[in-house]
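One chain comes next, on its own, written as structure tokens: the form predicted alone.
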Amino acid sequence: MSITILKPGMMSSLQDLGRWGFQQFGVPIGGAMDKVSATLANMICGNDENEAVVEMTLHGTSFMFNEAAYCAIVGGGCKAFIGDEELPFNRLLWIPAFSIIRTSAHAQGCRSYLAVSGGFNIKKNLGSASTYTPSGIGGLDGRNLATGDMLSFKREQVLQASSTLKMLPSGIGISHWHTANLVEATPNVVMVHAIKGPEFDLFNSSSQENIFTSEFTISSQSNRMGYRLEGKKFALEQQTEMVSTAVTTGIVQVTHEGDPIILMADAQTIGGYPRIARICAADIPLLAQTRPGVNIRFKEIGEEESSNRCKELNSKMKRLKNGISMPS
């Protein structure tokens, strides 16, 4: 069992939740950037949550599903159609044999990802299956997926065709239940939580102030490893050289040239610019959702804060988890 992709649109790659335990060796978690959207994906087809998933950037994608199987599809950026039948996200889907899913651009959101049941049968590297392009390591020989990739799925299709499945005259089976969407649809601007970053109290007063008051633009600048983002510029007080500290998803350095980035999934994992905020951690699925020539506002947030809204993100997932194991 199989898909082979036919266009890998503006980017997809093989994703789970990432490359743990190696940071201290300068390898990077990486994983999916929206790891709540992938989990989900799994979630649907009844797999274990750190199941590679195809990372489907915007639109353009299109696969073909050499035999029937079960899928979900979850997150933003894009809708997919068999045919002229738009296929719901969120859902678990039935689809034939040789049908094709070919994606179009949606309006919001940036990136969606696709679960088959059972999962991909792709080696793992370092605990992971997660492609991370920059040291060819994961996925399919360490790149992003091209025209005539075949992706194995392990012998193992989990699920039974049931009655919890509408059947459509197409052949295409829809299952009447679905998950709500945790990561909610980027708007025009997308306020994100942050807290004071170790090095805040380096900067001038008007940076210090800038940060939580001013409006920013995702530049088109921008990947997996991090969001540039324009618009105020950030100085110290006092210009110094800093010794190289460790870095991790959601840190928002600021470059000597006073530019802001987002650390996002295949961030390094030391780094030597001063650090003026870091991003709650139940924030950054927003961020991965959030397309470059957005506007985006940090709201300040203190530690207790930050920890609540990650616990309360858990408890939801833990709780759609539940749900989903008793369709009803």
Given for the second form:
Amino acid sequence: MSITILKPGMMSSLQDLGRWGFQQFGVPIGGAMDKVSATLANMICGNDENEAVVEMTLHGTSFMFNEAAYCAIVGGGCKAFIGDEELPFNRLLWIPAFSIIRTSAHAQGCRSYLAVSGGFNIKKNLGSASTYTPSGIGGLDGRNLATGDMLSFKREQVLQASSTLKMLPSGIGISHWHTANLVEATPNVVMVHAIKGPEFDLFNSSSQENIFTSEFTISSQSNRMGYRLEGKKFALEQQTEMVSTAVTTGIVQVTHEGDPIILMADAQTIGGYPRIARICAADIPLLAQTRPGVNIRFKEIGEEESSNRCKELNSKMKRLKNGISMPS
Amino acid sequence: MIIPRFYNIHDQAITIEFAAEISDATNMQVIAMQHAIESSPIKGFVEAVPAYGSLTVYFNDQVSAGTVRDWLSDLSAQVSNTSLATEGKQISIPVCYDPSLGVDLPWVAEHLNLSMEAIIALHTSIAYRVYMIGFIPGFPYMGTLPTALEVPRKQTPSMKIPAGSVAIAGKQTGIYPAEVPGGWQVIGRTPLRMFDPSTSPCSFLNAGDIVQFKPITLEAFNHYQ
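Can I get the form predicted together with the partner chain as well, since the one above is the form predicted alone?
Whole complex next, starting from this chain.
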């Protein structure tokens, strides 16, 4: 069983929950930008949470199911169609053989995740299927998906549509249940929670004030490695060269020109820029669903509140997992 | 005895900073701490990432940040300067310093008012410590260069530096593992592969290793490949 990529769209790639254990060799964690949506897509399909999924950025992707199969799409940034039939997100879908799913523009969100029941048959590289293009690791030959790529499934046996699905005349099946959307991206100003960074005290007083009070625009110069922000410039009280140390997803570092960059999934392992703030890990999925051009603000919270927000998200995910029932 | 500073860089990553400096003694402490952590990991420990003067510890949902911090605090007190027995590998790395590969060697020689032969002799005169591997997979940050070899980074970084390029900047020397943009001055090239995801370990060098560069001819370099 397989799907064939007809149009790869913008930077579609295979991702899982990241490549762990190799940062000491300079290999980034990577993985899905919005790990909550990627996890949900797998949960809906009854997969292990770390199965590889297709990460699609905005719209313009199309692919064909070569056999009938179950799948799920979670996230944002596009609407999905088979012909004129719009496919709902966050539900288990039964896709008839030779159906072509295409994605079109949607005002909300930025990334959507396609999981197939049983998972894609992707060889792991350094313990992960995640595509990291700068080093050519993971996914399909370490690159983004291209027209003609065939992604085979681990599951080989032909499936039947479950009678528990709502069947449409077109043969498409849709689960009656759906999972809550845990990552609510809006096209308006997005507020993310942030904690003072390790070098916060080294910045001048206007920088210290502006980081938590002014608005920033996510620049078009943003990618899986980091989001550049446009807005107020930042400066240290005294210009000093930092000794390079570990950085990771969520770190807000400030370049010599004074521009803040939020490090995202493909963040480098080591950096040498001062770090004015770090984003609460529970808000990274929301940032991943926020597209260039959108304005964001940072709301200051403390370490404990940040940790509590992460725990809350974790228990929500666990509750959702327990609530999903697969058709038998 | 250094009293380390602890801070979070993520809800599930704590950095232990021994000293914000580039020194062998501090980096030895970092590597000793890494070995201590890896030899008796706490439940929920994921990985430890060494840098010049700090070690960052990643963990998962199985353990709380507070528990990790207490554990690291106890361990760092035990890892004193006396327990630095763990030594890195001694590794010899062949480098061809022909200007066709070490494209910035003529500029460096002119800038330092030395002959190219003198630059090569200086660069191979001592062994270097690998402080850490980063910013891209397999790139070793090594030092400390002889003072006479210190040059600034390029004003404008080169768009493409070939894989294997041996370069210098300030007090540091490094090897580009893949073709990437870069700002260090390239003085030679090694035929060895610094990063290969199909081997274990994937990085040729590790933090704590001791590297000695050995000059080879262009003929030997070509023969290597």
